[in-house]
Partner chain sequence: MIGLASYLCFFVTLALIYGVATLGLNLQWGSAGLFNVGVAGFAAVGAYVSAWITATPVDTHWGGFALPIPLGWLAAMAASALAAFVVGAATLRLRADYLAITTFGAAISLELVALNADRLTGGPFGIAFIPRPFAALSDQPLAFSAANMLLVAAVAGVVFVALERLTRSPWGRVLRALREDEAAAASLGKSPAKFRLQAFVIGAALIGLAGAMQAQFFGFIAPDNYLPVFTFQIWVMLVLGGSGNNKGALLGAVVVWGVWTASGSLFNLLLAPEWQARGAALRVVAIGVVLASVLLWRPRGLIGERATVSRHVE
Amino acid sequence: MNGQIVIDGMTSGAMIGLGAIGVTLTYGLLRFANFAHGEFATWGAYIALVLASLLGTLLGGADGTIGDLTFGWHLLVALAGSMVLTALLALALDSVLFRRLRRHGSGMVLVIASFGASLALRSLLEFGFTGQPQYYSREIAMTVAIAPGMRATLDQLVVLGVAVALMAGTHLMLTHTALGRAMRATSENPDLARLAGIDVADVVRTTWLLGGAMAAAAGVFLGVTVQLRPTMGFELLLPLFAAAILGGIGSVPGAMAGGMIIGIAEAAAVPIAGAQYRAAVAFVVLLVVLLIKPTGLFGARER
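Output the structure for the chain only; the required form is predicted alone.
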């Protein structure tokens, strides 16, 4: 396989994997597919755009770049701020909508409600920013040679590094902290977790905060490497679900591995079948893997 395809696919896969972490955590805990998750990524990207612009104005017109690197320090600050604000947006949506429906509605009601919420969130962005593409920077990013036939922009390297760090931090939190153990226990059996003294409501809130933050990072990284559009989250949604299922529901490393596999597969399909078929490749890979291992790569078989 062409080395350039690998690096491009890994960059795309890192973004998909980060977004899939929120999908897999939400589904693993609440047992419903949240179709608004893609919009969290879009909102995160646009929130970072606003924050970076405000910082640039305060700094006397700086455009958010350091040399050819889009990830200037104030865009990194904007990324952190966007993750916090998008996490709060996810929590607010749960408080206003999903938490009320969980008391009386079925899983299908939650799915339909999430679809309606995604339409509302996307329409608000289109109203505020129009449908025209936006950019963090119009600078051409500098490339560096990694290996013969493989080059990457500095932005791609930052995306890969930060994405892996966020995934590793989330995995360590889930496996080595009391909060992580509480989240895993609640995912296995909420009623038994309550009897053990775990605050299930607090665990649910943490899951929404974490999922929203990861989605925001995915959206910012997508905006850095491509462009910002109000529909970007909707276009990212299907690969997110495919990566979460491929890696195994509830597994953070699985979500990242699934994202990487899908990202590389999509990048490899472009020169063969054309860009218009890259979205279908994710589901071909998903079907092949699930036929071999129905629980996904890292999923555990239910007892």
Given for the second form:
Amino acid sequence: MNGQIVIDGMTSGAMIGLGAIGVTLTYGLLRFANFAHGEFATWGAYIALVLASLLGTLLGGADGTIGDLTFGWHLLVALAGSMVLTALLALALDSVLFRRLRRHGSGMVLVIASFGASLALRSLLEFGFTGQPQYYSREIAMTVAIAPGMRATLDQLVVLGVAVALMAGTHLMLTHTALGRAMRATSENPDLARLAGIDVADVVRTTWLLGGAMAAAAGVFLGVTVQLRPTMGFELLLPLFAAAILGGIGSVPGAMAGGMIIGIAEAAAVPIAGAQYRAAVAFVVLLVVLLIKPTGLFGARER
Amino acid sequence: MIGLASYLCFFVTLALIYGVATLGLNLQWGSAGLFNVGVAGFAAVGAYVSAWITATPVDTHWGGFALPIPLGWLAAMAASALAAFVVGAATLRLRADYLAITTFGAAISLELVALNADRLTGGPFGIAFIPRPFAALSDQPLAFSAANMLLVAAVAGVVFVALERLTRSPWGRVLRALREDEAAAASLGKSPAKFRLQAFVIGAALIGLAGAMQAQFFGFIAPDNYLPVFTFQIWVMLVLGGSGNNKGALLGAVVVWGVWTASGSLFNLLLAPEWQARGAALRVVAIGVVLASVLLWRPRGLIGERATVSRHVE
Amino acid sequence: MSVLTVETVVAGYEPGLPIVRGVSFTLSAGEILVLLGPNGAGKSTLAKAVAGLVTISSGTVRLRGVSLAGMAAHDRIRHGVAFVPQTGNVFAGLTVADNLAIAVNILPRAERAGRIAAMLALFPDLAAARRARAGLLSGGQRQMLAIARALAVAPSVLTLDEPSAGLSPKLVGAVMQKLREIRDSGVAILLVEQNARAALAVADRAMILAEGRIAHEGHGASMLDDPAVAGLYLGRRV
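Now that you have shown the form predicted alone, what about the form predicted in complex with its partner chain?
Next comes the full complex, this chain leading.
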């Protein structure tokens, strides 16, 4: 396999992994596949776009760039703001919709509701921003040679590094803090978690906040390396599900590995099947996983 | 006057075509509890298969066998059933939402094939010159629309009666029992996977039939007929009408299609051309909010399921 | 003096279908009260109602005179009402150490390490398996971990739902011996059991539940010889 495929695949794989964290955590905890999760990435990207331009207006003058990157510190501030706001959006969607439906039992009703929420959220952005692509920056991305036959834009490298750091941080939080332990415990056995004094409602809120924030980061990174479109998150949804299932539901390292594998498989498939079929690669991987090992790479439990 | 009457026929025809798809989805979800997010994909399979079989030959893409329409519809049902069999056999033994994710992926992949396999599907331009039923009447608009409406109504009627009998048969009772309590039903010696797969396949065949009828009625098809919003519309029809109830499925189809077309005309009338794309987006937002509201406040829809004993343990 | 007071409690999973139909009893510190009864008598439901996992439709549960009405399960443990369920009673995917760490997390920071150390001293088997995932423990170790997890917060009331289920007679004896030690440290224990012989051997008092009501009450081991007790088990020898 050539090195270019690996570096391109890893960059998009890192974004898939970031988004899949939320999918795998909410799936593990609330036992439903959230079809609206991709929209958190889209909303994250557009919220950052608005925040960055607001910053530009408030401070007067356009944002410069950091070194040879295509973006400046306005976008970094906007990224942080967008992660917070998107986390709150995820929380809000849970409290107006999913939390109420959970009280009635059937998990599949939640899936239908999330499918409806996904279309509504996406169309709302289409209403506000039209279907035309948008960009954070008009700068030309500088590429560097990392190894013979391997070139990457500086943007890609920064995105890859930050994404991996965010994923690693999430993993450390889950394994090494009391809150993380409580989250893992609740995901495994909510009743016993209650008996152990864990406020399950708190854990659910934390999970939405974390999933929403990570999805927002994935959306912003996708906007930096590709472009912003109202359908960007929806198109990411199938890779997100495939990565979460491939990695094993509930497992953050699994989501990370699953994302990387899907990203590289997509990049590798382009020269063979053509770029137009890229979106079907995740589906093929998903089918193979479901047929061979439905518990995924890191999944302990049959689901 | 004739214009209005034939428009009404046109409206009812389309509503009933959606109704057939909704009935198919109702068998899958309402009776068997199977979550299909790939309705558009199964409809597309039916539409393309029927188009290949009945359309006149062209050299830009495959198909064009110019065979009779009923043959096209039967083949459409068979093809959608086969697609459902493949998807279902792979995923029905797993958790319920894996079926949802898989059907979603299948629909997206089929859309890609429709869009990109030009030699097969005509690519983004799709397939044109699909013969319409009663083409001989096409110079008399009212008779033509009325004949088409009666044909579709007859098909919808047959499907409705067949499904009513099927869901009341022992087979239908086993399905519902499985949906309510899989362990108990399985302990009676019923293989859950087999019954589910049958329901899934039959439902998909009906969705395929609806896709074929729509193709025949429009006279042309293109990939953007089969976007996820199509799936969404059928779901809203079912949920609003009342899942688990065949009358509800038909009623939901008529009501939702009515609101959808009326709001579309209203936007066209009120909005300046540059705002119409945004108006269309707002329409999808509205229907999403309607779906969520029905699920929250009227989970049984306009007509709920006939009462069945069901236990919910918190 | 009584720590736990249960007064005419009615509870069940669905409105209108009570499983526990008006049960009253008191439980004192340093006492083991055994709850016996045939399957479906409402023993587990009563235990879960005390723990806050099942909603009480009428009647009250009081801890040292204070009503627990409306208090969620995760708050009851903070007030000293601990529960060991029959199944799914450890976090199988987490290590023994993490299971205990989760339990003591509701205590003030300064007390946590001490309580874990106390539990590992009380259950030496667990000390050796600290790094193991709980799902890999033997049945006996698992039950000890479940008890240790509940006991780690020094509760005043410890309720156990059939801790002997699935254990060999030797291990059942070991579990009962542990419960006796725990009782002697001043904890009030409500023990729901099917294994009447083993449970009555450690019981200070016992009640037999039938169809959601108390059908018989007695004092510990003496009940083993009571023909009425055997009768309530529908002819089953106890």
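Positions refer to the first chain, counted from 1. Predicted model, so just to flag it, every value in this text is computed and none were measured. Here, rigid core means the biggest group of C-alpha atoms that superpose within 1.5 Å across both forms.
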Per-residue C-alpha change between the two forms, L286, threshold 2 Å, rigid core fit: yes
